[in-house]
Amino acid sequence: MVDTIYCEESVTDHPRTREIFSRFKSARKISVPRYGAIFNKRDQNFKLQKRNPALILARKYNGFVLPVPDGFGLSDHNNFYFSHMYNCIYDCRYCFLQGLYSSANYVLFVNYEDFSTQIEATIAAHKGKNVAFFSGYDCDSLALENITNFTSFILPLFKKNPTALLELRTKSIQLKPMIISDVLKNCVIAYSLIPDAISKHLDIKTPSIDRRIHAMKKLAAKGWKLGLRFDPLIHGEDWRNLYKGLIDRIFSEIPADSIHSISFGALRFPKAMFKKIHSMYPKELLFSGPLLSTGGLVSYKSDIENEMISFCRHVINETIAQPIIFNCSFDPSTKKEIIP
């Protein structure tokens, strides 16, 4: 799975580094002063690297907890996100990460304790207020859990802080941390979902929609709260029947009382990001759809976005009483993460 590991000199002797090295004995280990020397190099071929990404082990020095981008999060919460990793093992055609980063390599920040310190400080600074933390903005929260064990590390923190909400955004079926943990009522496992026929074409390397729903059933049976993230909404032939079929199937298999919240995300890219992604996949039908370039963004026309959201809301409202629906239509260019 990983045949090359770059390691910052400052974390060579870190216990997590040593543990990862022990699991990949045959991998090349290359020492670097800072991860940016590899990750931020110019003229890298993201598409080519995606075939066999390297793992980069690094230390994060700042930006452990950041405000979410404009237009994202629960309206009645103070919303933050954290990123223990950059990049994802999946290769979804609509993913903004392929237009954001120069490199397809994975960066793992091994100093987890600094994340927990800043999360707890943020909770303390918002005492008496609703606060939510989102994981899975710069990576899939669970897809590399068998290597990182980050979710297993962070869940006990939220067990100690039951008034703070944690969302783990994922397409993964790696369920071990939740299966072996006590159920946390303040933790939401949020699955990104698009209709199966579309997913088979666009969700490259991901577990199928069938397997994601099966994973959701397991979590619901154990008592975990689930998030449904229809993000992004993909327009195409027969989209109404496809989305109605997906929503009907979910609610035929997942108890409504297991659903914490539902959100819809628009397909949108900053112009420069879209240009970069389109250059990698010039024949991708997704990018030849009814897209409009305006105000620095490439997206569906507003009437298409509004029609899709209204339709899906209507289908859901016929199925579940008073669902919690929140907004996740944000501009990726508002991302506040600073990459050194």
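We call the rigid core whatever largest set of C-alpha positions still superposes within 1.5 Å between the two forms. All of these numbers come straight from a predicted model, not from anything done at the bench. Residue numbers count along the first chain shown, from 1. Compared with the form predicted together with the partner chain:
After superposing the rigid core, the Cα of I320 is displaced by 2 Å or more between the two forms.
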Contents of the next structure:
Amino acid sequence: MVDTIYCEESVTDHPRTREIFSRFKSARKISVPRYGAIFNKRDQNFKLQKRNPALILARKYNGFVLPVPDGFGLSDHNNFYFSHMYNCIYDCRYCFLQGLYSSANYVLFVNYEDFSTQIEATIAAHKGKNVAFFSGYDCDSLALENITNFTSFILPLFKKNPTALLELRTKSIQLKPMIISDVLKNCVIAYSLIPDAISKHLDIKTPSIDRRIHAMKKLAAKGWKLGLRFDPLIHGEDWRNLYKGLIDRIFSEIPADSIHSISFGALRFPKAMFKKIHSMYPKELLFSGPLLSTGGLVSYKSDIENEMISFCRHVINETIAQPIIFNCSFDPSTKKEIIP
Amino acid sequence: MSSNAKWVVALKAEAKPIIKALGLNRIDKNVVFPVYKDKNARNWLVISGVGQKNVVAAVKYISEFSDSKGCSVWINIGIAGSSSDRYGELFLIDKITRASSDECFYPGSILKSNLQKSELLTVDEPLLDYSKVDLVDMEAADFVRVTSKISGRDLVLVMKIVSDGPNNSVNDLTATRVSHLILQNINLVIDHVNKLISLASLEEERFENPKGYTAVIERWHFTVSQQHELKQLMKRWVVAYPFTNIIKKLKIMKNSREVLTFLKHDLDNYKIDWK
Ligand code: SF4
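Having seen the form predicted on its own, can you show the form predicted together with the partner chain?
After this comes the whole thing, all chains and molecules, with the earlier chain placed first.
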């Protein structure tokens, strides 16, 4: 799968590096002084690299735990995120990472212990308060788990700290860490979902919606709590039927009491990011939709966003009996709640 | 605009087998940097002379001469000394260190390949004792530095063939032997370059004007900033309505502002059919 591994000199002898090297015996290994020398350079091509991404093994020195950006997180929690990895094996056409990074190579920070130290310090600093940690902001939380084993590493920390919430955001059906672990009531496996017909166009290289629902069913059967993330909401012909179909399909398979929370995310790009992504994929239908550029952001008109969110909330409320937590979804430009 | 390859080689003896294999013809009378190309302008070749300064100047020259755009693949191929006894073997270079500054350069690795890979040291003066380096040349570092700025490092290739080493003295190298070394590996080299040109062609759409764009700017007067806005809107519009003739749709518009308003309105009301 990976045929080139760049490795920071500082982690050449790290046990995780050695383990990964031993798994990719035939991969070409190239030493680099710092990962930025290969990852941050502007003169590279995200789209072409996506065809055969290299793996970059690196050490992270700071910024292990960061406050979430506006529009992300649970409204009654202190919200943080951490990224043990940059980039993703999937290739969703709306993914903001393709606009954020100049390289599609995967960066893996192998010093996991520094992440856990900082997570524990953050929990300690917020004693008595609700605190939530999100993984999957700069990558998919589980997609490369068979190589990284990061989730298997981090779950025991949350077992030890049951008051802290962990959300693993994913489209992956890689369930091994949760299958071998005891169920943690403070861990939410949050699946990003869009209607199947749209997913077939836009969720490139990801497990299908059916397979994601199947994976969710397995997790629910084991007792894990699930998050449903309708993120981003995608507009189009017949969108009501498409979203109703998706919601019906989910709740015909997944017991409502295994749902921890539901949230909706808007399709939004900073203007420069949209320009970059659109120039990479000028023939992508998604970018010909009713998108507006206002206040430095490219998004659907707010009445489209609001209508889609209201409709989905309504369908969910009609479908299931018990009350469900809907996470707020904020407009990052105004910091106001989008949900009407 | 279609993708192409720009070959930059230091010596005429290195160029000869490539010129022959690709059917290139001399196209100018520049005595400093002779330039060759094939009849489809898919392959261009410049002979730079030895050393990084020459390579930089030759890249600049052919770049201007051939009107290089972002989807050119750049290839530096040539002979190299090696501390190991690998005479005649071809290597794809994935890390280059400039000896004078210790600066490193990394040509792209987007193509899966069975070619042998190696690091390379680029020196300013011929190295007499290279027993401690894998491969050594005199051009690659600056070649990668300047061509990465034109095409991005993913479309830059450095390929070296071992010409001298512990059992093959540099003093025994003749022009005929150099040509022969390139010739021995020419099929592998061309095959690899062709694969990268195919990948580069994926980038062509990035540089294409949307269908009908030229006709529209010829018919109505657009300011420079309006032209930019028009191009972005038309790119989206032609994807939304691939079977509609845009000129027919626009023909009743009185001026550029009306054209832009029409396109915006159409896109604002466009509902994508995902099924
Ligand atoms: S799964 Fe998420 S991180 Fe991965 S490509 Fe898709 S949107 Fe991006």
